[in-house]
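Here we start with a single chain on its own, the form predicted alone, put down as structure tokens.
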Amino acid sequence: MSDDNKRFALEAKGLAKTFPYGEERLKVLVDADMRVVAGRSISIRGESGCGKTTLLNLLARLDFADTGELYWNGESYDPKLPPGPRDAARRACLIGVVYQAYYLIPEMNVLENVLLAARLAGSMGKDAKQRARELLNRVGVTNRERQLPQKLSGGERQRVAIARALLNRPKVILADEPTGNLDERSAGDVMELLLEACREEDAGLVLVTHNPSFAKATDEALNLVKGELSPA
């Protein structure tokens, strides 16, 4: 492992990714590149379909690519493979996913939820909930915790989902159009709650968006064209 890869949280060095389409394949992402610093925040834009989701589902390996290098906090890993059994666990402790859609369990309680990403990573106990009940009363749902996610509002949901996403102290939280399903107001505050986790947790965050004034407020923008990455 040299120096260079162990000064960042994630990263990818070519990742190159493609999917079938008739009797041809279809380029989704072209020698992808990206470096993720703790405590610093990456922005991605481009059209529908390009392959954000996809790059997202790569560095979390969520998906495989089919060609490239990756990179968990230092540890290589071959983008090539499938995910393993044991990839689940790192991932619950190294990344925290945020996603447009919430994915809250609906037979779950608030705290419920938020407490599954320690179920996950095998460190559930007293600690977990104090640090639950923590989040919760910072991203401001604490009267909530009992509550079924179905009685909250949209941006409730996702204030509930970013804590999940902090439970565990990733060093990178992935954010896929997490403000995609909420009213102006609502994404404003979404989004100030991100960037304040990215900076007072000193976890990296990706966030994918279509808005350009949150694309500015992040570190570093790129653009995601014809499979891609270059500065906005």
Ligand SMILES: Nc1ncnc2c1ncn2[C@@H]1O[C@H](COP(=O)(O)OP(=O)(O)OP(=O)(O)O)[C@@H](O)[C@H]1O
Second form
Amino acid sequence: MSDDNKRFALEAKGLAKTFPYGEERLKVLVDADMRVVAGRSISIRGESGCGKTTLLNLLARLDFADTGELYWNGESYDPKLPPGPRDAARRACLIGVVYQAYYLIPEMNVLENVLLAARLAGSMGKDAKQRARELLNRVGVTNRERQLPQKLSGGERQRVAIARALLNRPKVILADEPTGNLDERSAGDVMELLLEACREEDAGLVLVTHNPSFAKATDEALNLVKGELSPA
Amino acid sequence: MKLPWAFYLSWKQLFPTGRGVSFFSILSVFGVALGVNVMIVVVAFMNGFQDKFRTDIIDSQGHARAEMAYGSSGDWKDDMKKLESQPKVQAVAPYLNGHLLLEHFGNRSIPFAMGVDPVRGDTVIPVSEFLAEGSPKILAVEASRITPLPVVDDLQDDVVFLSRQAADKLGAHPAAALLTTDHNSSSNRVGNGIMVLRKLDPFVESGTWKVRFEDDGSYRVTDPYDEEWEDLFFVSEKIENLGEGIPLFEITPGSTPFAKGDLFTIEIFGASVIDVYSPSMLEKAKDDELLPPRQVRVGGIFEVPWQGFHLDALFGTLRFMQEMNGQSGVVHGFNLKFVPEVASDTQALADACMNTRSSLGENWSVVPWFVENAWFFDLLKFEEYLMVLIMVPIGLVAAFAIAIALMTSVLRKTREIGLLVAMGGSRLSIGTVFTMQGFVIGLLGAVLGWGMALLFICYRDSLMSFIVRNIAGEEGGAGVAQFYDFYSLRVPYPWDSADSLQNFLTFGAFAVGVSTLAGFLPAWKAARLNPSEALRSE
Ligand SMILES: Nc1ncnc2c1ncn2[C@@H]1O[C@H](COP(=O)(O)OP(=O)(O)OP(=O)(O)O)[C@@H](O)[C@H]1O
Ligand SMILES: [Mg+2]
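Provide the structure of the form predicted together with the ligand, given the form predicted alone shown above.
Complete assembly follows, chain above in first position.
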């Protein structure tokens, strides 16, 4: 692998994706390029239904593309193949995800939810526990590690989800409208936290958002229009 | 803890943090446990019944019956010696069976009469146990305290034992005694010196016997024939048999010493004397030779636990039966008992019967008990299989319930499953989460079911009487329990018998297997979910 590749936490070239749509195919992504550098953030804006979530799914290897190239931390993946066990194993270590709905496991308390990331990556241990506590402090959910998610507010739940995404020191965080379910004030707080935490943890951030001011706060702002990414 | 995360997550879904255990887990585990419990208990009890009937049947006819096709030509004693010399044969008892007509004060009964060899006692057929079963019930409490049980030794040529039904029909009874006076334990003495009858043979006449103390250690006995006080006896003395027709009293001093003038009065009722007619007498009557009936005394009442046994039955000596049948020196066959290693294994017993037959000769037949009673055991086995056949679908219903619950859980957790994939979970692990839940429910259910089955087996009598009383009422309950001999059922624990252990393990494995399968279907569905679509689902 070349040094060129290694420079990016995540790199995608020429991703295209169509979905079957009756007789024809719906062209969602045509030629999407993206380069994510560790510690830096990228925002993606676009109309509803333009393919932002689809793009994140392709980047995370949760779905397959029609064409294109994909590199995680310089490792090459063929985005045209359906995701397999190798993708899953590397995804656990390299990629962190944050979604609009917080997706915490209701049967487990806050700390156990964060630690689930370590269990999935096979790196469960004392260190992981220590780090989970530090991250929970960092995201501002202190002294609540034994509580069940249903007892937390929306903002708090999303903070826990951010801590979970960061636990395995991923190279990239993929965040799909992480503040979509929050009121304005806590949305601002959470967004600030997410940007800061990714910078501190040296993780690249791909942030899908509708909010122009959040987009401005990122290092690079992109628009997804007609299946292609272009600077805002 | 390096548990694979799928195990961890499935455990957490069954036993969530903070809540301890989910409602779904409790219900499923209980459902499985009940199924396991019922299946184990039913089979255990069916085996108990079979075991009980087996013992009862063997008790009433030995392990096998050896008979000659056209009757024994030579001396039966030679045949018996031949049989006894067989390596696997433990005991041999000759028998001669037939029907007799009994009459007692106008009451009649035609019992199945069995001639047995009193010398051989109960080496093959436990006549004394049957007597113990039959006797206490006829006597009042006061009488049963002092009347001795009849013994096989009482069986003589002029004495017969009657089955309870036959005795009731005839209104006949064996000798009995009633204690009418007891000074030592009277209200102003409150002693507990005990007097029992050591021997009360069938030839004792009715009448009043008295035992009067001279001092605390010696007493005199008076019989009903002459009212004189007889010789002096001593409490410390070993009692001697004084001959036929004389009861033996045995005195045990209690806390309050006997004193001069202390008196026991014992009312004795002699054994009934019954008239016996035989078919051979009929033959003679045709020749205008009218014979008087044979008179015999009732030596004891017996009850045979085996329901298939003749209800109206009689035990007499072999010689009595030979005389009644006019067939002196003839027996019909032999009841055989084999050594325990052979007896406990049907195949070995069948082989031993074959071997015995071939060494005796072609015209002999040696039939093991399970062949003679095959119809009955086939019926029991059929009933057992039918029960299992009915219960297996019930077990499957529990499995369906588990599968449906887990399936619902998969649908409810679709987005969570998508997230788990997004966090790096493989399809295999996702599938494991749900398969494991089925497995754990099955395992816990099996263990709980085992516990319940053990409790059931342990407290079966009280449980059964509770159930029966509530269904059939007090009286009906007594009837049901008696009929099935439920209370004497031997239901072994798994650590006591290989069969029982196998029963427990089979149904435990069945439960684990079925509920794991039940978990497998939802697991398959979960593993096949497309993560990008799962994350999108509402
Ligand atoms: N599995 C699928 N099959 C068919 N069409 C799909 C599928 N997934 C997504 N699409 C279509 O692809 C387009 C892009 O969807 P996507 O969810 O990526 O949009 P989005 O930009 O994330 O929208 P939003 O801002 O509303 O979340 C939509 O028109 C959607 O209907
Ligand atoms: Mg979207």
